[in-house]
Partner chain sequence: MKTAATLPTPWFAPAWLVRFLRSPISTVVGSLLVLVVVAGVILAPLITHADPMALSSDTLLEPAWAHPMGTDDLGRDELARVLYGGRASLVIGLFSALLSVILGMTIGMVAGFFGGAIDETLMRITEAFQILPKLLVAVVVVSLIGSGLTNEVLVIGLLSWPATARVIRGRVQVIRHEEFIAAAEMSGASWLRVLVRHVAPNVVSFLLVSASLQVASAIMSESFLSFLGLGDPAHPSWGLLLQQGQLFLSDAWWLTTFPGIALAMTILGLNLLGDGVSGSRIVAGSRR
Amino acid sequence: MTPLVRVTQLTKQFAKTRAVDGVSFDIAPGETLGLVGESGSGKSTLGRAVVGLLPATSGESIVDGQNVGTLRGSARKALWRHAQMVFQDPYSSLNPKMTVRDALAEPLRNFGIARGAEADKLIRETIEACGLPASALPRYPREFSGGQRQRIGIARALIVRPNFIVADEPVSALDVSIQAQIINLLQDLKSEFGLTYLFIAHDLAVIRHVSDRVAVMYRGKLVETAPAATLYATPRHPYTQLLLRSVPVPDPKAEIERRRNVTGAEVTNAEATDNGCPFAARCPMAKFPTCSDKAPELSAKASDHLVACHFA
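Single chain coordinates (the form predicted on its own):
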């Protein structure tokens, strides 16, 4: 099957900081690739570069057969008809001076999709598909809760009927009680509209629930990719193992043991260098000079399971 999204050696550099460093992955049509990593690992920068909201420093992002980096003007606009984003903060991503109707009508007008009665019909269908009544359309964002605003943001992305959506931490700014509702909504929309997702999050429980495959990112690099069930059952990279051990558990005794294990894994290797593995300074498995001299390549350790580690 031809991938809907193919990213090859994508790099994004800001001044002296390489936020994304030679990342490659594919996403098949109808698949959800979960991208996970701690804050500052480059996840959001990667998501924006994939759809062309940030220009890549080098490498390629091919979306629906189009090389994002080479598109300009109307060609890039045409791509954005098929590739949309849902942003993290529902409070800042909506224009406070626009009603919900106006926010949904604007992309229809910009892409020349529909006007008049046809646009009104599409707007009503989309807002209702996202779990809000048509009575919400004349109201302003300030009149809605965070979860409702995120539904509006999802509707704005969905209104142009894209086939690929980058969901950038779409539930991290919401109360835990609301997160499950938004996650279930995104899952339902995926089935109903045949969507493909790049789902970015730092919450491993969220990623496990929504993803077909998972990619783990650390300091701008992918360090492990695998089918979700495989990665959670048999994580091979020491950073992935540390992330999974960091997940809180409801049993108090087990939680005490978990914290002890996580603390014990936070080592500092003075022999680590910038030329070697990016995780070497924190890695309990590091062996020198191997880990300090050469950065490991993302390579297959088993079928569909890629790991960037010399000793995985």
Contents of the next structure:
Amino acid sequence: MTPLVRVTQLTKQFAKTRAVDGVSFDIAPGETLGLVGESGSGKSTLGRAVVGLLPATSGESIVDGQNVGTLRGSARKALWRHAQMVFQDPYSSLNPKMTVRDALAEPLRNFGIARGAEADKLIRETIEACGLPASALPRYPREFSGGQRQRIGIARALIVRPNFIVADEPVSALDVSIQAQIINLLQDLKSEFGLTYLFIAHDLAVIRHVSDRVAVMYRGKLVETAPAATLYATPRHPYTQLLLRSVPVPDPKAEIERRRNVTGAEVTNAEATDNGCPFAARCPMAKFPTCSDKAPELSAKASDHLVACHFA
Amino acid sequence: MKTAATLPTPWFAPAWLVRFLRSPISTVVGSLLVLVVVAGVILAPLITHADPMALSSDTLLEPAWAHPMGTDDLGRDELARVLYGGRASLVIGLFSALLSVILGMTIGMVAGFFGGAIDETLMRITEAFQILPKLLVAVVVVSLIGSGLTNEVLVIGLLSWPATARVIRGRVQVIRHEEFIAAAEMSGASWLRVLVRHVAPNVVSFLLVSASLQVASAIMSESFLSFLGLGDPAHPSWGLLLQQGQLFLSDAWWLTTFPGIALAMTILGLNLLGDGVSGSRIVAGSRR
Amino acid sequence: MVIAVASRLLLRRALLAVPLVFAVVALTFFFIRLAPGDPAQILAGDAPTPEFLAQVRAEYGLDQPVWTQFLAFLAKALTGDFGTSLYSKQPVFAVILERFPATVLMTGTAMIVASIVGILVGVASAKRAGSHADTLISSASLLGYSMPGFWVGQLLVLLFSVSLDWFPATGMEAARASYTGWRHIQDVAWHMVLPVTTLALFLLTMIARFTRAAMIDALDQDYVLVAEAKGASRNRILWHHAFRNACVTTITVIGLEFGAVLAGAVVVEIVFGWPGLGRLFYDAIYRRDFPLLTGAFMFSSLIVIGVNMVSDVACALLDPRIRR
Amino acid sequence: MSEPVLSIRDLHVSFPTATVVQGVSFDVMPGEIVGVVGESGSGKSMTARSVLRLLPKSARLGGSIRFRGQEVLDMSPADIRAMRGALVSMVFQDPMTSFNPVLRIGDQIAEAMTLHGQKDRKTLSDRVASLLASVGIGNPKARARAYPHEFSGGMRQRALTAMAVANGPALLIADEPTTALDVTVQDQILQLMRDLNATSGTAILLITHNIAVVASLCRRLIVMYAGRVVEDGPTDEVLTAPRHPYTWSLLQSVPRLDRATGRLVAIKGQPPDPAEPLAGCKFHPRCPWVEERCTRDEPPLEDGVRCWVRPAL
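Instead of the form predicted on its own shown above, give the structure for the form predicted together with the partner chain, please.
Full complex below, order starting with the chain above.
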């Protein structure tokens, strides 16, 4: 099956730093790829570059047959008819001066999808699909809670009936009891509208829950990708292993078990260089000079399990 | 809120009045002051029948019933001169503020919205303009090109835009990085539509504050020029009246007191209004 | 170490100031060219003799192409040659230098007084933000901010010289007696009271307003809460933690508004007959002495640029995040 | 049985528009680590801050907070300052904004000690270095001279913890200490707190929204909702056999890392607005087991649970 999204050697450079450094991956139609990484790993930049919201410095991003990689300006507009984004901060992602109806009507008008009664019908259907009543339409964002705002943000992405959505930390700003509502909503919409997701989060448990396949990002590079079950059962990259070891679990017995496996002390290898493996400085398995000489390529260690490590 | 708005209100307390009186005290006092001044200046012929230019032999009279603010050295009625002088001050203030706000808004919006090298260049220029002693520049230019309403408006307006540009640019930069702007782009909006429909509405209140402070500052600048003898003698403004008052400082206190009160009242009103609209004194306090 | 950092920063800021100085000179040149009529006529004053006109033409190279003229003008300005005053027939630079100390004395005193009082008032006001005392102080400083400096001066003269006769209304020293030594200093100080008060009042309200806003902002930060949780007293939090941050704003504002301060000094000097640069401006305007006017302007602009440089460096020393 | 180091009884915190903490009572024993879990608006942070009297000016406090038997609400401002940072200290959520940006890290840590009597410069700088070393910051002498912006988030949180324990407090209040951190750093900070508690016997009151963090660190767990304690008990019991519907729902709504989860059980609706009065149990609009009396009367906290129904969960 041809992938819906194909990203090849995508790089985004800001001033001197490479936020995204030669990233490649595919997403099959109907699949959810979970992208996980710590703050500053470049996962949000990658998400924005994939849909062309940020023009890439080099490389390709082909979504639904449209190559947007390094395009700027209105050339990207054609893609957004079919690829949309759900943002992180429900307080920043809605224009405070626009009613819900106006916010939802924007894409319909700009893309010339529908107008008048037809647009009205679409707006109603979409907001209701996202779990808000039509009575919400004439109101302003400030009248809604964080969770409700996130529903509005999802409706805005959904209204063009895209087939691909980048969800950038869609639940991390929400309270725990609200997170589950939004995760469930995104999963319901996926099956109802046949969506494909790139789901970005720093929460490993959320990523495990929503993803078919998971990509782990560290300092601008993908270090491991695998089907969710495989990755969580047998992580191969030392960084993935560290991440998974670090997360406490809400079960006292399991937590005691986890802590037994954690060595605790942080590793610092002074031999690491900028040319080598990005994780070399913190890696407990690093061997020098191999790890400081050359950055390892992402390569298949098992079918569908790619790891970027010299020794994994 | 909704129920309050739909309830019928008595004629003497319509909803807008109630809302106005509930706004910050500085807004209320500020707008009342401005209102009084503007009304006085516009309705000058109804308030006094005296001609501000008519000379008489009653020179340097103390304030009395016939001349509530006294008369000047040429026997002109000071009340009339203050009222009509306000026209010159307000007109110059309004028009130069209009010029500087339009300039500042355009430059601030462009710099904040496009960022990068454009922003860098525009901000360096803005900074340079801000460091320049603007009143002294105005003095030199007006001395060279001659005084007159138009020249004063142009000079003050062209020198005062940096304050507005910086406020607007700062605000636009904040908004530019809000996620709803990225969302608007992805909604297929052109950059012009993003700017007009998504950025501008979130800048308007800052623009109002800036405009009100600009009018105050322009009136102040004009009075400075007039005081140095660079005003338009055909349209004597408050500053010009104060310059004349300086000559008779020890003989005729009323010639400095009354025009000064009018001037200070107007500027205070506008500053209060700016403070009140910004919701706190912080916006006014951080205009740089 | 502080000196090393400061001189490094000063050098870098000086490099940034070069284009600004260049711009000021270019602007002045441009103004003279912009003025309607013959620039020689402007520089030579009203109704000059043909010989003098020719002399000015030669002196400024006005028969040369514009670019040559500009370079000559620039070269002269940068060496301190601002031309010859039409009225006194003396070099402009010398006339300015003669007047400069009086202005420095008054402006400097006013700045010191205003900074101390303004900061105290601003901090006290921010400490009680929202209280009646704060409202009163803020309203008073807004009122002060809204009154033109020269009018405040006029009112002070009316009250303290004309009505009460406490302080002299004009001049820098008593006209009749020529005091020396300690008596002279006393006399000058006596004459300074009203002009310094006037100028300081304008500056003070501005400093108080900006300091208050910056302090309120600083007191709202997490590190203030952390300091409180450490057991720091209210005063220590106010000065050691919040003000250390807020004063960066205060200093920046003083720098940026220094042009307005000089302009304020001009009018205050006129009201009080203070024999400084401001009087010079006034006389130059009045006598249409354009070489003197543009010279005084360029000189003041350079001072303003210098003050901004110093305030930039001071901010960088106070806030390690600005040091680059 | 020894005296509790902290004893809170019927604590009320109210603002002019709303009451955010209502009738909170619990004890912290010496050397104990107690976790308080709740979402935003549950009143957990306000409870923590009232112990040090660090509430906004407009807040009104009621009830009793006793630290080693002494009533905190009756203390003079000088007594409170003497307690802050010395006997009871606090670590805050955001390490990026918790340090004063214009002062050196070492000086800020030293200040915690100068404020409580230690004035000798040499002793101070040695102590600062050893504190920084004890939280795992290498080259502490040099790092003490650094400014906050030269530290990473994780390092700042370590330094902040070092500052909090500088005077060897009897109680450390940690308000969401790991929320702003990456998981790998979070794990290090939790380990740091565990070590601190083990070596110096400092009692810790941990405030967090993350149940897993509590499971990792605390033996006792208090769950707060809408300004009230709804469940209080040993961590093992509360997490494996929750008795309050809110606790149960919260556990069901979080995806798990250690096993695949089916569809999440979301809690419907929103937490109540504290400005709008709500009769009965504050959780009843969102509770699947709601009965008629739940909407009428508020249940008391009995036997560690605040619920009328007590369904078998």
